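In the form predicted alone, a lone chain appears below as structure tokens.
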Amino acid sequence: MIRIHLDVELDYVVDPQGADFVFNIHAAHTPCQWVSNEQLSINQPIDARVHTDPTSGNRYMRMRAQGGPLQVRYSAMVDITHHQADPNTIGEVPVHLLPPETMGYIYPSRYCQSDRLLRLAYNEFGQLPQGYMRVLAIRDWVTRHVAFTSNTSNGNTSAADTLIEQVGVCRDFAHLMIALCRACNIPARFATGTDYGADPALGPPDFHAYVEAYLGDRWYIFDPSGTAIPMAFLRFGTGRDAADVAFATIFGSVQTVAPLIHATAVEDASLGIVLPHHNQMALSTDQGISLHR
């Protein structure tokens, strides 16, 4: 088990007419992720409503903020358990056998234009043996062909843009890997967490985007940017791409500053709680989906 103590602080200056916000900063409730000791504070007298998506476990908080400074602080203790498997034993699932819950993740989406990358995907990965190792090859290809460079993309940057520019941040790495997986008929989804274990030279701790691909009978974790430790990825949300799980979506005129993120790992050998570390096994925080229902 991995235990992460999470602190998030978001600061804004809202124009006098006010603004609406949708946040995805609450740790998700899933069968493999337990959230405790949650605390939320907002410096304005706001009625914030949190809705949990019954399928994904994503938790979205909506609020109407008044003009002036807005500070949102969230903290929680998050325990994560992992399914670990030998990568060589995990196969791909033919489209006709995919569980219905995964079908939405094989189609193109706003930022993951897999239909534009079919020829590239076939030329690079079409002849590789199918399974986890092929997805690993896609991850490694993206890691080699894209340079992690801050402030080189924006909210409109897509997988096709990243392929051309060959620079980006974790969001862009994830979009490109997802698009290539889908072009190979492999369901892939966008996931958000924190960048625990990232090199401080890359900047202060931040939110992080990574990939989950459906293989065998569950979603497995991949980090194409290679900047963090996958075992420490506590989940905020999963979706088709970043449009589904932005940590903050703002409707109105607002000045923003960089978020303050602190994710601290807790070790307790007596409870089987270990520090996050790099692992060569295939990792999943998914309970698994039966193919025969």
Given for the second form:
Number of protein chains: 4
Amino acid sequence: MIRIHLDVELDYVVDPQGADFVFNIHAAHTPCQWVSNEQLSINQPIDARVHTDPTSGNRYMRMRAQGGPLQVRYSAMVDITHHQADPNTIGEVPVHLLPPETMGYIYPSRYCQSDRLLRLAYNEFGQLPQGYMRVLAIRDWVTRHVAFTSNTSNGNTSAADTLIEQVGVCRDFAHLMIALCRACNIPARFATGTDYGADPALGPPDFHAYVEAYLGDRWYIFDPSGTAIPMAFLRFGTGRDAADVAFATIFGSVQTVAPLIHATAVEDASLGIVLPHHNQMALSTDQGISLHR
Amino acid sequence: MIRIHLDVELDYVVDPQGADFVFNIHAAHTPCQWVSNEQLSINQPIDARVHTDPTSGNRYMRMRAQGGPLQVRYSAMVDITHHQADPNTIGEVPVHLLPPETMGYIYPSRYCQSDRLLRLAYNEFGQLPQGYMRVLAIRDWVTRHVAFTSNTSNGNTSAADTLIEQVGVCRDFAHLMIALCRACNIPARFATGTDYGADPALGPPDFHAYVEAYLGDRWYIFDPSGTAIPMAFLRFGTGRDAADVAFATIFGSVQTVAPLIHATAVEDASLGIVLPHHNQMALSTDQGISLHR
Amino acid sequence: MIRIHLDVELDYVVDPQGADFVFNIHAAHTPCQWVSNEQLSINQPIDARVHTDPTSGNRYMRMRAQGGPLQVRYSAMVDITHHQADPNTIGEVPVHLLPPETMGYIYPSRYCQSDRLLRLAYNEFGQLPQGYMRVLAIRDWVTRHVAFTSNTSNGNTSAADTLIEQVGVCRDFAHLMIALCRACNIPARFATGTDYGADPALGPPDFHAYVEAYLGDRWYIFDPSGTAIPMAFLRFGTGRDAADVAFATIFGSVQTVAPLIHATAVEDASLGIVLPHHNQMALSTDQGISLHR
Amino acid sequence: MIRIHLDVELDYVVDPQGADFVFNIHAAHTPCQWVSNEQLSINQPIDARVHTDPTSGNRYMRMRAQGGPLQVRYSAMVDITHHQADPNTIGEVPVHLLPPETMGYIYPSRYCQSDRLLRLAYNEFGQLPQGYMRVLAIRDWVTRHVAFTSNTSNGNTSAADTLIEQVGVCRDFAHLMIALCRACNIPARFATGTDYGADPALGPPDFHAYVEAYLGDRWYIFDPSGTAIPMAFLRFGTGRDAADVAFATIFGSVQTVAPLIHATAVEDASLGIVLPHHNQMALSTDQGISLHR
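With the form predicted alone done, generate the form predicted in complex with a further copy of the same chain in the same format.
Whole complex next, starting from this chain.
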């Protein structure tokens, strides 16, 4: 088990007419992720409603902020129990046998134009044996072809752009890997967490984007930008791509400050709590979905 | 009430290695749409599984076809009971008050890059009073700016392309209108039906794409290409855009023939069944969603 | 006549392996633009070769810089004698009668995808009487639809992007106006100068991009971003779009500092030298091209 | 020497209001390409003016056609004397030493967004020894990654699209190769000819697009789609990309019929005339440009 203490500080200055916000900064409620000691504070006397998506477990918090400073503080203790499996034993699932709730992740989305990558995916990965190792080959291809460089992409950058320009940040790596998986008929989704374990040279601790691919009977974690430690990926949300699980989606005119993130791991042998570390196992924080029928 | 007799004939020749298909040709099961007398036939001795999406009511049929001819025939009788409302009484819902299940339709998607159209939407529609009539203004703007011309777009064409090139088919009109609605913070989704009532000069009866926008407490119907009679839109599916509800999504190498569609309306005054006709009311085939809280 | 004193200061730090540069910072030699008192200094002991393009009069300076700081200083006195004409007397030229040397400016280019805008251009401008006033209508359309905002576009931004996102800087306004002119079969080209007269609130003096359209028998000046005084546009270069006349094109790895530009106008009634000012005449710094044959 | 007998038949039906045409179907006048026995016929009593571009040797024919059928017939005998060189002896030219007239071909253009491919080009080709063999490696990379399939691209398809979708026709192969060459700082241009020697299974004889790259002291021929025999490439035109040298650019509303092309090679040992054949030499139909200064 992994235990992460999380603190998130978000600061904005809202224009006088106010603005609507959708936040996805609550640790998701999933069978593998236990959230406790949650504290939320907002400096404005406004109503914030939190809704848990029944399918994904994502918790979205919405509010209408007034003009002026908006400060949102969230902290929690998150315990993650991973499903670990031998990569060599995990197969792909044919399209006609996929669980229905995974089908939405096989179609193209805003930032993952998998429909345009069918030939490329076939040429690069079509001859590989199907299974976890093929997805790992896709991840490695993305890691190898794209350079991690801050400020080289923006909110409009999609997988097609990253394929051409071969540069980006974690979000761009994730979009390209997702698009390639879908082009191979493998459901893949965008997941958000923190970049625990990242090289401080890349900047202060930050939100992180990674990939979950559906293999065998559950969603497995992949980190194509390779900048963080997957075992520490506490999950904020999963969606089709970044459009679904931005940590903050803002409707209105607002000035923003870079978020402050603190994620600290705890070790406690007596409780079976270990520090996040790289390992060679296939990791999932998903409980598994039984096959259709 | 409207009653439509529907026949769909789909023909393919599948390459020897076989192919997976996802069809969305079953009339959706919704509280306003009653489907009876369904008949489905497939010429291959294969297993077809139909799954009803619990949220949308879409029915997806999946199968793995063998090499050779694949013939799929579907027929049904569909009764549609519309919710009709006075357009002037229907308002928009602020983002922070939207029902959670509508939120996915406010974000950009593969073919509806609403995130790029914020300024254009604000410039064109930002000063209009909010409500159904604003969405009608968006519909009219799309109808006015885009010319309906067959074979001018393809599977890669998105709202951004249609905005630039100002030409397309029903699907392209729908994508552009959806993107503009979302850019105005109005949930909008892609819906598929048949083009009952279309001018025969546009070609034989066909599938049709239209728009549903969330207003007041339910999803209302809009037909930006203006080629069909909205009252006759029996719904196959709704989704974020065409990627979600293609009548057929094919995974493999297949030759296709144009689909044959027959949709016939029945009139029976004794049962309150009228023929589909254009009217000025706001139409919905949606039961309504109570506001969050 | 207008007289401008120009100073340009460019500073770079070149990576150890060196880099090639193409500069277009010399005032062009044209019959209407007289350049004197030129001074050029480069801090590195390297060979800089200046080539004057025989057709455009652009002067390109190329050099291979060594690793380390590179400082380029250029100053000149530039006298501009405008051709001024009554806007109402200037017509368009049919494609088959255009001078051959203008034909390259009627085709699409990297940042001006006029081929995609044919319908939009026809819908918006197709009914207007042909001539200078139609081009003015195109300019006004661009000015009205696009907002000038720094840091909203980048080196990949093209006319199609600006049309969608409706925001940009002078270069983006110019690209969109050029694309629309070409879509109306009017030759249009990208021109570079300084933003003499710009509101200091927009930032320090800078390079500027504007448009020249071929009408009557010569190229007339248009300033779609409307941020500067056209009469003061000393011309560095003209080309198909920004790709041709960047003030600096760099081949290699280099750190750059924002350029320093000083453009000062002189008034001397005894010599007929007036200060640049806005007026309603059609302005050209082009000598005129006789019609083919 | 190669001798080709060429016949071109173009047929259109022009809408009643007439249309302007620019044709580039005359064999270019170049020092290496001798054109004789030219015959041109147009079925309409209209004025066609032919202009030879002084730099490229391209001959553009312009006319304003009346409503109704337009038939253009062109035939010629073209003798081509190639410059042939040992591939291993031909080097690249550093940017600062390139002849000025080649500089326009190092910048991005409408269909060749080399500016977006810098990292990809560096990653794939940056470590190869500079010279003809590196350009051959680029050609082979394009040939290997793109599949030749009719009707998979259109007039909007660019190198970036072809890179993503990995399919296209000769024009798309050429655009991608050009973009990659330019991204390596090698001037490259689009050239048009006929597909003499193409497999009849690809369809009837047609126009062809290929690439010329500037190496050593001249432009060398490359055929990335590999569908024809380069030695038989009689040149219609060269330009930045397809926008410059379409065989027909039409301004107006016109119905078109597929062009008919006949290119027949002659053998006559007594005159030193050989049949076009594949060989391993570097071929150029360019006279060579002396280095600047």
